[in-house]
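The chain below stands alone and is given in structure tokens; this is the form predicted alone.
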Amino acid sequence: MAEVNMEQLLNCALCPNMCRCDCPVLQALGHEKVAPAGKARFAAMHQQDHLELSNEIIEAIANCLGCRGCTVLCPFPELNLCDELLYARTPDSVDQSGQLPAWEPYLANLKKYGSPYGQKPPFGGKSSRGSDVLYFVGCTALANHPESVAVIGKLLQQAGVNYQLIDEDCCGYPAETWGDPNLAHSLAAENIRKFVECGAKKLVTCCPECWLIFTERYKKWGFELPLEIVAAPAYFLGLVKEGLLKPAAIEQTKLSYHDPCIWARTAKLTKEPRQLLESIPGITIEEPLFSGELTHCCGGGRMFQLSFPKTAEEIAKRRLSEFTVGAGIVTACPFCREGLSQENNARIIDLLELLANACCS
């Protein structure tokens, strides 16, 4: 397991805690035990053998979306509390309990099917070996919006890009999130094997969680990636700028963009999605109350919708209240799409689907 940085953990635990106003879990639940410093204190006490890792403590520490909203006002620039909390509750060995009962069926699905959602849909991807571009869909989009595979195919074919898909397994991040690092590493090794076998030079993904684990986690786990990892919004913006995709006007013109937390705060990917929207003639962008790196989480990070569905729903409601009434909400993350769509009146549009409507209709 990764080692906890006790200095940083204690910095958070003893801090005046200005990040309280930007923690979506604390805002939704109102309990001190799920405040950033509250979780840090639990984690620090456990690391110092003052507190056993009971289900109640694991649940409190695990009430973290990985959104890094707490970094906005944090006085410690090197502190990544999201990861420190994760490492603190990850068991040192398989003999220790670091998992909640609610996670067990999803972990069982990962072991059996390679997806937390259960059996994967039949593989219908292009298997042409030798294509330089591999598009990695991600298990959430495959399970909940399998039509996204066809959407991506339309865009890439329209641009004349020779690409391939693989019979992909989950990236492994959910397994780590749910306290099974061995399973996470096993899934990573299987993905690396498939990446090498397909021979692609560039992997493009619309899933920020997958992007994060490929660019950060795999290296920490000791895996060497055989190809470049590219965020889909940046990749498709490049195709538009090269003139390979030529968006035309669409019916919906008043739109707001919801910044996914990882794209905005980790990848610093805030301009590219908006430039893609602006490339569609007639589009007017109405920014929500919090946007860019100051974005508020949708409630879907780190598989939170599966782990804590009621809290995720409350966080989504709060985020939706920050948008202009009547404007369509566009996002570039399958988790955000799922989280914000929990509200029946919310019209959530996937960025690449919108682009496909403008380029391929």
Contents of the next structure:
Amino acid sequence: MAEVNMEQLLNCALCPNMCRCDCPVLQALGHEKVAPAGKARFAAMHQQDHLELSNEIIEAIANCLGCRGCTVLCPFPELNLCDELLYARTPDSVDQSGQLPAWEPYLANLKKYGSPYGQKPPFGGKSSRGSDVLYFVGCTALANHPESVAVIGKLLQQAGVNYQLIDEDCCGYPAETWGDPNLAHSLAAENIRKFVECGAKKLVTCCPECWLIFTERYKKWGFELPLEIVAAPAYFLGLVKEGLLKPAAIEQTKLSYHDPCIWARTAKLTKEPRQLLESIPGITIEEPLFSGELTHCCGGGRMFQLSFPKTAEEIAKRRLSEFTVGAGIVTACPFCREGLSQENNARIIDLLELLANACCS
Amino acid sequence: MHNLPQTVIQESRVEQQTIDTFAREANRIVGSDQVSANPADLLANSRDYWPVNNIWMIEGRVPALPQLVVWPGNTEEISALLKLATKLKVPVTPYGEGSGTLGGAIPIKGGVSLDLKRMNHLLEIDEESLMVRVESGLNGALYEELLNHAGYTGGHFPQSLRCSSIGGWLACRAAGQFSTRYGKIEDIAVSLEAVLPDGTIFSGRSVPRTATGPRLDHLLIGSEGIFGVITSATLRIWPLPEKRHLISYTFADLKGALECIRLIMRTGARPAVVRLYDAQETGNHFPELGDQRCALILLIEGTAKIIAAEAEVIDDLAIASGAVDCGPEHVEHWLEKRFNISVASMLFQKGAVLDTIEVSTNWHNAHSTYLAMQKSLLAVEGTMLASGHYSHVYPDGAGLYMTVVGFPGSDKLAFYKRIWQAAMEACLAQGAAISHHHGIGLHRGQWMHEEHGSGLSVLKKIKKALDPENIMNPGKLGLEEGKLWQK
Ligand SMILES: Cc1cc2nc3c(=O)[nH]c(=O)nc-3n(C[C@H](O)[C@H](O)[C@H](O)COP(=O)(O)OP(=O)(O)OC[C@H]3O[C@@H](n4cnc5c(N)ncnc54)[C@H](O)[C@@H]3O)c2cc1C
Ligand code: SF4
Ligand code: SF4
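Having seen the form predicted alone, I'd like the form predicted in complex with the partner chain now, please.
Starting with the chain above, the whole complex follows.
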């Protein structure tokens, strides 16, 4: 099991919540128990045997999107609060409960189908076995927008890229989030096996959470990645720069871009999606109240839409209020797309689908 | 392990039956999602940023627990809740963002922690008259961001900007780092809307000034929740400054530097930021300046032409006082680091006891109060550091901010009480006021009588008239003898 860095956790527990303004869960709920240092206090008190890990406490600590909004101006460079919180509430052994009843059906789905959403829909799109490029869809895009697979496939074909799809399993992050690291590890092992088997050299994914887990966790979990992991916005920008994709003008001209938190803060991909957008002739970008590294999460991080749907909806509402009313909002993450679509006054557009529209029609 | 940690200074609790009745009614008023007796909520609202809370947290204890947490969504709901609390005699402690440093938000008599954070909307901006109406639960940094987006600034930047609320600023009479130009929160506040314990909703007129009897709404500024709940406020705003000018100097000693600042303030120049550090803090914050001289940093902002004139006036006086010009980079460094208080967490972990004690002085005792407080603090066994800076200046004086760190070994609380006793005695002996901007809360109440003399009985009479059942934040502002927390 992952070790809690007690010094860093205590640094946070002893802080006056200097990043409370950056925490979307706190700002949406207004309940002190989900304040960043508040959660750290519960976690630290539990780690020091002063507080039982009751369901109420687990729930409070788990009210974290993993968005890392709290890290932007945090004075402790070594502190990654969302991970410390996660590790602190993860049971040390299988006979201890660290899971909320609400998570059980999703964990059951993961065990049975390799996806928290249940039976995976069949893939659309064309797959060339043995290709160098593996397009990894991710459970959320697959469950909510299975048609996106075909769209992205078209884009890759247009660029002349041979790609393959595999019968992928969930990356493991949701299982880890829901307090079952053993399941997370076995999903990871299964994926690694399939990566090796497929022989691809490069894995392209449009899911920031999958990207995060492949790049950050798999090594920590003791797995060797047999291929390079590439974030889709960076990959497709490369194709445009190489002249393999040539976007033409489309109907939209003024758009806003919502930075998905992991792309912006962990992958440091803030320029690339904007450059991709600007590669479409005639497009100008209108920035929302918080953007780039300072973006606010849509409410979908760490499977929040499944774990805490009401709060996720509130967070999405708040995020939408930071955009001009009625703006066309482009994003590059299946969770953001889903979360922000809850409000009907906003038009949420997927970056790659927009690009496909500009390149393939 | 425990379901809820042990409390240390819980004076009393309300009978459970009464709390249950309150909860049933409150569910009807605000909705059941916004009323909670969940242990996580009780625990979260049990404390603020009074340093003693951190000492207790490390030991696995909390100061005191509320019995319910309630999150109202609007003024009418608060009115109904306070009426109910008065009827049932249930204590109500307002809770903003819990950054108060004196235990003001700790529910020492149990009852309800009334958390204002859902009331976080910027209601309207009057661009013509430069005012904004805002709900009291809005976070300070988000408030400033919203204003900046519209081309304005709120001019109020406490170091706790990122972790405090508008209501907390008003309730504690806060002062921001740019206060010499923009004023303290009482200067920035045009009017307030508040709810009294009997449910009365009232507000002041949002005009620049009135002579229509005392400003009743302003009575709530600095009341720390003992009279009622501040629900919204109309605050002054300014267009984003056209230009900023940064300057720093060092002086041979604190006394000479204070005299220079006094002269600057007499000219009418109003730099936004004026911060003068003693030699020790100069060495800590600006190591490249050494620890033998005292650094003064200034930030002037506004219209370019006015800034140029102010900069010239200031520079003439500083050079004539023998100051050495050290350029803008130290001010840039301060701007970058001004919200970084990481050292506090690290010191607490190492077993230190630390606090900051800010007092208000006139020019004649600005320096002597510093010397006296430093001497008394250093005389307390266990004190390792007692340093100071001045960060809010006026034509008639300056706010002095002392930092004290000690490693007392086992009895941390006894040491904590001793340093405060030493500091407050020295401050009062010099004729300075016991708080410049952190307020009184629970802890500083012990010196309210010495501070106010007969004025304290006036405060008590007003409290009795407005809150006959003593439901609003009981035990704070020195109105009652602390039962479990005394000198
Ligand atoms: C790191 C740090 C730096 C700080 N720097 C400064 C500074 O530069 N300047 C400064 O002035 N202060 C400073 N403070 C002190 C503190 O931030 C302020 O007192 C702040 O105004 C408190 O706001 P809050 O929302 O956190 O209030 P809380 O701590 O939640 O409450 C403070 C008190 O006000 C009452 N209260 C809160 N909201 C309301 C309301 N709506 N109606 C009625 N009563 C209410 C509470 O009951 C309590 O008694 C600092 C604190 C910290 C931790
Ligand atoms: S994450 Fe950093 S800034 Fe936020 S509360 Fe913790 S220590 Fe403070
Ligand atoms: S990672 Fe995001 S949700 Fe979690 S504590 Fe930090 S800011 Fe809040």
